[in-house]
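We begin with a single chain expressed as structure tokens, specifically the form predicted on its own.
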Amino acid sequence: MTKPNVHAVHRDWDRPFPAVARTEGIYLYDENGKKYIDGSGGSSVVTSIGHGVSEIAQVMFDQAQKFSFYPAHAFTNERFLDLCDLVVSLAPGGLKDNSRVWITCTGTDATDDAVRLARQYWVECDRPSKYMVVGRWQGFHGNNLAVAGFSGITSRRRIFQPMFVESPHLPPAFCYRCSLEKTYPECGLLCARMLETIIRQHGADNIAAFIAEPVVGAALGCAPAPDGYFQVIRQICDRYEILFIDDEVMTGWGRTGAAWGIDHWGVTPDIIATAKGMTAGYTPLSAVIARDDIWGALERNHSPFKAGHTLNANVVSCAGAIAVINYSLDHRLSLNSRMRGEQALAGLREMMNRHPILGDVRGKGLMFGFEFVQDRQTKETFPPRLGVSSRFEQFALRRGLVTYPCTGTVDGVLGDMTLMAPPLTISSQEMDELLAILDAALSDLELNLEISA
């Protein structure tokens, strides 16, 4: 039995946390032997190859037997070099074999460093006025104070608002609840074209970069941008010399049914921030991928990149990342993600026939989600005080499924969603098991809301 918690700080003060005893495949087992499906892929969208793959642990152990740490200001290491070569060979579009890689620790580090690179690039190009980063409302890019400024997830920003540099924001590319009250495709992708308005209002000479997630995760419960959106963004960025930063922290490495989330739109970003599925939770690691000529501006001026942490390019983590990436490629997990994602969306859409609480079902590959509404016709949300997505999380957990609750779809405050991102190794039969638990938990939630009304 796990000892009572006296000193550890968890993510919630008001509920108990079961203790994980072991993991295997898509499953977690607590200390009492109860089995749970890891439906959220950790916290969240992390466990791409599933749990307990012994060869990953073995590769990391073998490296640690040789050495596990080194002074990175004075040395390099072979695994770091191998990983960067592998990443560049797999980079999307025009970045393939035409980029360089910076290895750091977490997804937040990657997005923060991507913005640092954009800023330093323009300084090295003798254009120091370019410093602003344009983000999107209901977008999430990590959890440090700098990143909070260009993120757009209200609940993570509000308390720290006086402490960060504010950035301009576009409305989200979210057709289910269009902020501009338009309908796709008659809208002409106004949500993307508004980037040009913001650039003109603030001046192109002041804007360094635009950052966006291809599929918005924690802030919108797996909402992909509409077809054509990133093509318009790419054109505008090129027209005004703005760097496009693609946040692939969640969407990279096969999660959406393509190698990279941005592949669904067929455009090439200038800089990519990626993490999570790169090491599948076996060890912390992230990366910034950028075109050769962007790094070349720093190199020509003999200007080291102004970023980095003590544990950057950790050799054990680099070894683990190589093993995870190769495992994903060898087992064609991107293809399985696409097929199982189609199965999941079909199952959820069928559930909409008997669960009126489901307002919208969305996603790409094994990054999918759904939104709760009081009335499907009007899309009326539940009052935030009811904590509908958190209630659903607890009902699903009791039935043996881990989900990820999200809030703030409509305006950063209203709206309840659930994000799902099971391991890319999930089988058809296991997906049926996951969907059956979702179905039962939805019934539990509806009954609970009816009783408490």
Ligand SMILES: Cc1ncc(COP(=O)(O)O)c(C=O)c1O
Contents of the next structure:
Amino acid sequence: MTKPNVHAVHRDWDRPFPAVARTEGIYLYDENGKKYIDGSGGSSVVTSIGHGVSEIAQVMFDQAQKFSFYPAHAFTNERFLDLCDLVVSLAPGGLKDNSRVWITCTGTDATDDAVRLARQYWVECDRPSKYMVVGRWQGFHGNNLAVAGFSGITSRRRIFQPMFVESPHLPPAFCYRCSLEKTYPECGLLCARMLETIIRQHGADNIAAFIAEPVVGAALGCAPAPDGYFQVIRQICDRYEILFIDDEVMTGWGRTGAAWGIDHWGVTPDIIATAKGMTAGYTPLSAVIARDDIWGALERNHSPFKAGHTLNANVVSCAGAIAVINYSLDHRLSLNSRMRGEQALAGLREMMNRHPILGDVRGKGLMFGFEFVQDRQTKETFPPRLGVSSRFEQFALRRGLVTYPCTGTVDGVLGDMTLMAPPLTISSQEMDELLAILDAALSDLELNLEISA
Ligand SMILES: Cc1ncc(COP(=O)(O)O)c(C=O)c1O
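Can I get the form predicted in complex with this ligand as well, since the one above is the form predicted on its own?
Once more the chain from above appears, this time first in line as the rest of the complex follows.
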């Protein structure tokens, strides 16, 4: 039995949290020996290479024995330099071999610093009026007070709203529930073209950057933008001199079946924020990758980047990141992500035949999700008080599968969905096992809600 909790604050007050005793591959084991599939890849989309890979622990242990910390205002370290070289060699499109890298701690640090870099770039270029960041509703970029402002995840914004700086928001690129009530492709990608409207409304001279996730994770339950979306965004950003920040915190490192999420659109961003799968949860680390000439504007003015945390570029984390990235490449995990992702979507689409509660299944690679509806034709959602996605999470957990519940797909409040992102190492048999548990848990939920096929 886990010892009683007296002093620790968990993410929820009203439910027990079993203690993890050990992990291996795609599995977690609690202290009673119960086995769970890590179906959401941590909380969430983190555990890219799977749990318990001893060579990663060994590399970090070896580094920690040499040294694990040093005064970063006075020294550098070779693992940091190696990691930056490796990242630049793997960067997408025109950033490959044409970028520089800033290493920090969390995904939020990376998006926050990406925006800081955009702002500082314009100041260094003598265009100090450019400060605004355009985000999207139902987009998520992290959890500090600046980032929550340009994020569009309603449940995490509401009580902090008075503390945000003004950030215009585009509607989400979400064809299943288009908030503009259009149909793709007849819409001509109005949701992307509206960036131009926002720029005109606020003035290009006031806007520093636009930020978006290629596949929206927690806020939409793994919704990829439609084909052509980021090409339109890129053109508009170029036309109005707005930097395009690509949030690859979830979608990087093979998660979507391509090296980078943005590869599906063949577009080069100006700045990338990435984290999660880069160290697979073995250690905290994140990165900002930006075009060489963006950093060059700061360098030319001898102006250090005005960001940074005490634990940035921690040497043990840098060693861990190099080992995780090399493991992903050696095991061709991006390819496995694509194949197992296709298997997952096919399995879920087949389940739609017997589970009327499934309104939509979607995703790219091993970042996939599904949405619950009362009625598939009308797409009517369940009342939030029923907590449908959380109920589903509990049914799946009882059966030994961790899922990630999300809400707010319609308007930030209404709508229940589930995000799935198992380790990219998952085998075909393990995926069958995962799908069988999903199937059974969907039946549990339907029984509980008195829904019949
Ligand atoms: C797309 C995206 N960006 C940024 C973040 C923030 O990352 P972190 O939780 O590591 O701060 C998240 C976290 O889930 C995310 O999904």
